[in-house]
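For reference, the chain that follows is the form predicted alone, supplied as structure tokens.
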Amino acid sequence: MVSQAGKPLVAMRGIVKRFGAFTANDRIDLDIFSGEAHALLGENGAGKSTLVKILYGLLSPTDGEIRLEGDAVRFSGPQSARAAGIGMVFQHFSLFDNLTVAENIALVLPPGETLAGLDERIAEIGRRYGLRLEPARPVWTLSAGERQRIEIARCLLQDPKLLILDEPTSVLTPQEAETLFATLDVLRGEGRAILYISHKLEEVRRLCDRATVLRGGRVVATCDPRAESVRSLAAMMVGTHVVDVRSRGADALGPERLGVEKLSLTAEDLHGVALDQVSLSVRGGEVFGLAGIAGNGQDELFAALSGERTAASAGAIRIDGISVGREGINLRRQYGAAFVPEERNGHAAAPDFSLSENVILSRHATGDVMNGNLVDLPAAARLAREIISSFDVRASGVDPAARTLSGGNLQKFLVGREVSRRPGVLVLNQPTWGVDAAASAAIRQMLIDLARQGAAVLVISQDLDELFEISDRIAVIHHGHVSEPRATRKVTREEIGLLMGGASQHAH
């Protein structure tokens, strides 16, 4: 463990941040030492993002102070934070796809710095930290791991004393994550500090010297994560024991309920992905996991399965033996299929609509909220109340707008909206993306329970922990190809990670 005998590199004292009547950070103290990897843990809404935005100069605190190497500092913005030695790599990359690696890096050079020798500086950082980059490559041709290297290289060119990383492995393969950890070890060896935000508690236990846990905007614990279990860390974050997901393993499976046969689909734009001869079969009673790094055809496949884009032939997609490749989403729903897209607000839900109105958006097709050709508003309100009650959705008021719910609670509502229909086929894209541990466990249990009742459940996810926890079989999508599925208990994360990264596979 890093020695904490000296002064902390960064000391945050009594940090308060209010937005109107809401207190996001409530008198937070945080010390970060040179050479230390320090985890910042908490559920969504715990106050982590607000705190690091204050540290990076994106927000000003309502009260409290930041000390850097003992001196009080106030940052006017990210540029002054970077000048003081604080760098940040965000979860969502801020890169221009049509520019090269070098051009993206040049955009954040301090005023007055020239482009002369930039390629050599990029190469030197690559050699020193294991961040292999090709300066002339256009960003749109790069994997998620390569894009992240650009973000880290941009920070390192400014010689930071502290590097803040927000969910850095959320889009990486296991192999890319290992490369990242090796880079972070080199940085710590140079005496730089790392502030590490992640929901992946096994990573935190492996990488971090200390962890600070936030709940409800306050510090509730500081600990050595290596002396804790994943379960005890999760309990600190949630404030209660997180129930384990129970998977009984596949029972006797029923017949095929979702079939995809030689589905090909052109890319809709320059940076889209074409689907190439995709075939898969999901039987009643099983959860089928589809792994892949973002941008490898997941969105295109979901659009094709849901009917948002139709296939060239009707037989390319089958629901309970019925060819639906040329049909739209409403008819597919009437045949017993249900769909939960990745984007909660704007795709799965209308944020300004009430929850009962959001029930109508998907349930009108199956007649549950219709009286002839008219919408039955009392039936929709009754259904919304049942979903809130059955799926433990925490909502304020009788029928609040979707946007007033936390990410985890809105996701529970949206999955509950579809699961409560008892569909024969359920297709989900990133069902627990950005959702806290307790809500994730609840959603995963919903999917397992639905499959055990005889449904075919297809889960598209970048989260290998999730897929290995709930899937009976697992396949990989890479550049629009889907690999042969394997029984989850007979395949390793490393094997799946290699396929995600493009290792040779028998695509079909």
Contents of the next structure:
Amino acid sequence: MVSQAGKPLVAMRGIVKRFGAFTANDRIDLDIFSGEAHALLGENGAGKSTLVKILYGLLSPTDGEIRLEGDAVRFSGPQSARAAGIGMVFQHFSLFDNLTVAENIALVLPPGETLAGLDERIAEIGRRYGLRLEPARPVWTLSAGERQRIEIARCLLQDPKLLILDEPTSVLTPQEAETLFATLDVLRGEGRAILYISHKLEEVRRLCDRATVLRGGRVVATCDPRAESVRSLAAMMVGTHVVDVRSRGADALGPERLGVEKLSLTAEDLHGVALDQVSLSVRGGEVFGLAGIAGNGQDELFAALSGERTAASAGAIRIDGISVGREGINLRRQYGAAFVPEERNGHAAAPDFSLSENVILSRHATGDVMNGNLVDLPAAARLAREIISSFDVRASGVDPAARTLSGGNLQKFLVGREVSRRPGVLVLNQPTWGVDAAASAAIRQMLIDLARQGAAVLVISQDLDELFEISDRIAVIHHGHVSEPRATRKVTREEIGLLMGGASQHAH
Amino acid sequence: MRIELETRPVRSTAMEIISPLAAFAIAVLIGGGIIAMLGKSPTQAFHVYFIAPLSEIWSLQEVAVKATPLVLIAIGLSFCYRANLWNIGAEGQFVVGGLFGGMVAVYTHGAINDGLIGGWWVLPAMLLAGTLAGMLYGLIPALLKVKLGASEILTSLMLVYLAELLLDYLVRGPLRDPKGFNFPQSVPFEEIARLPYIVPGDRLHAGVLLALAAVFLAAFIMRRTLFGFDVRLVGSAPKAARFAGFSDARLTLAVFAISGGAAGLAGICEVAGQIGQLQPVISPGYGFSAIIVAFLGRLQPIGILLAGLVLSITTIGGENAQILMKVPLDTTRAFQGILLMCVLAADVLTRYRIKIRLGASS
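Since the structure above is the form predicted alone, I would like to see how the form predicted together with its partner chain looks, so please show that one next.
Following is the full complex, with the preceding chain placed first.
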């Protein structure tokens, strides 16, 4: 299927991109052939995004050249990249929620094209590539998978020779991912090239003919992913062997430490999700995994559990048997609960504040950094140093601002900030979202160790691999409902995947 | 061609310190150009504006006296602005503070001489009444925002005109001095209702000390208390402030009470220290100039102290220029506006760099 003997469709040669003193791409060579699915692998910060932004005309390289079908090209922006036949689907969609599918597609038509016949063209693309779309539906009523189809359809209207996909399955259920893969197979069969960015290695092994691995801004390997194992691919990305998370023994579970009973909460805005009679119970010594696709009530549940939003009745949430549903976050912290929200910069941490000030942010309530009503700055600095050394946080300088840390290091710091308090209950939302493999493993280990010491740990995550790795029981949240929990050892990924997609959402 | 602002990956501390100085230098250059276009000598103007006010003892005192209300108000405003809340109505809170504090002096007038009531407590009562009045007046836009979601920018600004008209009416009506030959002004305050002078018989009144105290108190609150931490956190990352368990509504009320109270205190200090009676107009726009002072001082207490002095110098220089060079006072106002624009522009440039992208879209 792949004719590597021929000329590459795209040849990137000696691409260098510097941001100030930092070199994001260091003399990268990349060939992409027509009809191939080419994976671009690497940890966060390896330079993948920079490279594809250069290819898509969003950034101009400091040095190096791009050849398209043999001719040197310089893109002045995404428009010229699109005109040259390069399309891109971003991880974060750029759709207007209040417009319809057709309107969103019409927005990117080149100037001069008319709306006449657009619906037919959408239908035609839908038939050819298996992209089912209803032109009249407003976008906010659609699932992530359906939204992604709009983005792909937008690209296909321009008849691209190369389609770039950035982490396309991160928001999809396993079933939705299957549909995507089928579409990609059709595209490849038509001779279009696909550049596939992902850190889900299983997927890459299934889908891609070749893989280029980046590390520290350089190409460290080009390989056939089907001839490699997940472990060997991960080793190439990280540069060392990835440590397995030590799984827990079958310790005896303690009594319930976090209880949720018939918790209902209205949606905060038009696009929010209401929680409907959510009940769950997490026992001491247990890691409880809550799977689900983004936007199914996870943020609302986290806000209700943390006390950032209060429940209608006190008894809806219990910490160690105490009803706290009407209490704020600080009182819940005093009862022994700790929380790690999804958004690192701006929610869990203030990006412009130093690490020691960020310790004050969540630890002032429990008196660790307070001296009466005054902030004990030396104590906060001491705690920050302790967290940095015990959880191997790489930070430069004395007490740097949170935003200067990489995603993985900041997340280790923020999880460490809570874990080092030895809380009885820990609730985390997407704890390893956008975090590199090594830091993810470290964070998962922290959670397991905490549970071993008798804490109840609730992990809300989209990452099924993560939940299967660390949780004792798994439930699924879909449209604000939480399914009956199942023992992780007795449930398959397919069953969980079906629940995530909404099958038998009222099943008990 | 497209002009873009690109976030600087590293913010340099040196640039953050240099930026207000550079802004000041650029504003002086632009101001010099305007003076030249008016057909006057820019070098003479520079001397009159910036050197003369600093060259004599009496004018130095004058600088301190004019800086006092600016610094007091700006210190209060810095709490609001740090928390991303926009109190534009300090002028009104200043006027209300001066009015209600002054009313204590007016209504105890004579009674003190008759030995009926009055005594040492009159001045503290005036300061307290002024501060409280400013605080309550400042709480109106805060409550409207918290309860109804009304824009505090609009409500606080509109309340300025209400306060000014109220003062004007009362001074022309109920508070007018019956023996004042129908001039629209209150009775002159008695000695006991006046802020004492630090330098006897001169112009430097004790309000200067209150302003200095406010600077250090604010620095302590911002740096060392949980409340100060909350103010800074809300402005920097509002969602993180909620995660820290702080309440938006309570903070809004608190910072408006502080800035209103500070402006009210400045108002009564002006009336009891400088003017010595109530008049239809008691402020040459201190409440608005203090906004410039707050930003020129980068919302930092010490910075505000310095910025207050700078603005006070230009105000006195402007008065001198009006007399000596026949430059209209509006030129000074324009200069202060230019200064604020330069400071804000310099702020943007320390955070972002300008990038010009060539090549039209295809």
